[in-house]
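One chain follows as structure tokens, the form predicted alone.
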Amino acid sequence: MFQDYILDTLIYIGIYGILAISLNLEAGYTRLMNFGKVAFFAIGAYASALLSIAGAPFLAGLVVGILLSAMFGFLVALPALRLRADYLAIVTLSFGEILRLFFLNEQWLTNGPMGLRGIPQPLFSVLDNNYLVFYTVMVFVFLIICYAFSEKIMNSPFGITLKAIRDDEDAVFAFGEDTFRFKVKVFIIGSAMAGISGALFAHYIAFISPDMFFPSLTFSVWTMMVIGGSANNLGVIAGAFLIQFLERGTRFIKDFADLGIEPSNLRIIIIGILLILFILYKPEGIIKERKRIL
């Protein structure tokens, strides 16, 4: 049904829009090269799913997922954020892969490669045929909250300091600011926000497994940020819309034309070409960063 496809696509846009905003806080506004974003997405998904399967309410699982993602963000930030760009990227990428292997091998907790099935979907039995509409609205409520919260942060003195750290960390440090403390705080906030998107993802599809959390997911979110517009929250949401539209829309091409190529491969080719073109000719993305004049 076409309406269900539209709602499904909107749900994924909302979920990945939240994840893209969380990455934008770290990488776009503060230039923290987090290549392990998928790890905090996975923590939120598994924590919320495990608690819900054990009988906890959806909101309880969501809150625990947020808190655990924030806690692991803090633990990773303490050693990793003392490193410079490329080393930070390697450490966060490694953490994401270590966590995925943990979920894969600790069968007593995560059911290993078989994954967690039957994750409860909030109010599913009550809403039934209207469930997709409900979930779309709920996801976009969370997206709006995360967007408003991020905008509030970045327009505050805290956010201005983050952008100053991005532009010239040594100068900010010379003025007496503890730049490490600022970076840890924004990393925790970004990790907690990733936990929200992970929980929403898990409860929507009602099944998660370790092979859903490969590093490629992180790079997909980076693509959303780069194409949409780094350091612009509306831009990264636009990037999430474009990438999810392509990822979920190209599968229908074979119903209308035989191009002699698998839709999944065609999707990767199209997104890759788009990324190259944006980097070369429009590096500021769809919506460029708004410069604030003080």
Given for the second form:
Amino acid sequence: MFQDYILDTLIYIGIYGILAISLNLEAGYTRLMNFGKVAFFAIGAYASALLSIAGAPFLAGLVVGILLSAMFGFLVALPALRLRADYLAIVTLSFGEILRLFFLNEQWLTNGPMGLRGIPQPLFSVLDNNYLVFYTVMVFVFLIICYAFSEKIMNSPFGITLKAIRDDEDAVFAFGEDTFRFKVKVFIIGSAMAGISGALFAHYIAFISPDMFFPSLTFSVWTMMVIGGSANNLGVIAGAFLIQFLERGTRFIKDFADLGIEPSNLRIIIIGILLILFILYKPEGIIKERKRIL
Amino acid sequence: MILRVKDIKKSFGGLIALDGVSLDIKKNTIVGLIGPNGSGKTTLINVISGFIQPESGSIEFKGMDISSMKPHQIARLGICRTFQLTRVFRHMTVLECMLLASKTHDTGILKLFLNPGEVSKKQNADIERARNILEALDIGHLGNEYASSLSGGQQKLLSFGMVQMTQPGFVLFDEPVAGINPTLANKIFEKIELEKKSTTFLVIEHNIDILMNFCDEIYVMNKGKITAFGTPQEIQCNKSVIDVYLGG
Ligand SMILES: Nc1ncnc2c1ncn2[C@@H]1O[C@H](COP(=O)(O)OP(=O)(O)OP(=O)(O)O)[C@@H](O)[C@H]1O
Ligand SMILES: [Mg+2]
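Would you mind generating the form predicted in complex with the partner chain now that we have the form predicted alone?
Complete assembly follows, chain above in first position.
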């Protein structure tokens, strides 16, 4: 039982780790203020869940989930990335909420507030007892792939251009780069990764509903990135680990002490204070951005 | 003529920053641009490089009209500009800045996975070239330092190195040696002179001695207008120039 709890925790760390890496590409390295991360997570979750329920194999659902998230990433990026940075934040935040309302109201497709039940779990019948072990390994394989992919592109000429855009976009024009194309591309990649994460989430819990996709999820991922160390892929995974740990830890406290406060509120307070402390005293996060030695 | 600027007008609100400016710049020359503070020199460079749209006038580079192009498109034609206030990429090392400036690098993502060998081969060649340029500027030992940790003078050197890295056909320099000690400033201009065989330069500079030594021709600006033009000798003897600029 305790082992199951650990594995469950690890699975969530992996799922959030992938989200944090995807946000890190956009916001950490390129300073694109995506406050609608949850939207692309939800698209991956719903697309993959709907296809699986309709009988498609897990991998087919996953691929379609990734492609749809990427496509919506492109569609949102196209107008939004032409705007100033603060407008991007507003547009993405609104997109996430509009999408959630869409899932809530389009009953014919999403079953509305009741959510989608019985999302098939890949290889469930075969593995039976070892299912959690299998799922943990699978999530971590995807986490490692996303990590390696991000590291690879950030150490390439493409990544250097992203970092330069973050520091001074105008100066990048002077070297002949069309910064808009770079921003759109990284936004598509980040959205695709969020799609992976969403699909893994949906098939793990086997039930999704619109109230799992509030903007608070986006902010939770932002917290992981800021506390973990933006522009450091290991750092943001550490952030995912720490936030998961805190979220779960606060649930236990109520078994040992009389808090006089709802544990989920306590969690928000603790994470909020931690975030403020980090921004004030350790803005580079747990693991700071690594200098690339050439 | 490699660059022809004709009758450029640009105003900011009520202020006329460029009031019908025309230039003709010959290939493989160093052309100086002088004038009092606020006379419109930087604005002119902003217009030529596409960062600011003029209200009227035309700009031709190698016979091609570039006046409606975007900054990155103009840069791709080989026109490289620097900024008066040196702009460094704070979170990048000196070598990373040099790599960004390279025109030969591959920024494609697919290629990174389909043909990683070629991408890294090109990058290694770029690093090699960058090291040589930095070495020649006496900042070779700073390659792995953050650009923001360099002194003001070193940042000017880096920005000059980045210009060399782009292998430009035409350079718009906005005060490349401001704040640099005279010895080093002279050294930079000696390097500019060496590059003259392959590149053309338009240089804003306040130091008269340097301009007299290195420029082939000089334009003098005042209040948004070109008020004098000629060889350094001619400019030195020009009464109106002495009044508005040299005399003050
Ligand atoms: N973006 C802008 N918006 C408003 N006014 C501007 C802008 N850029 C320049 N100006 C004004 O236009 C005039 C010309 O400025 P410019 O920077 O071209 O002068 P300059 O010759 O480069 O001066 P300096 O030697 O001080 O660098 C100045 O009065 C300046 O205040
Ligand atoms: Mg100026």
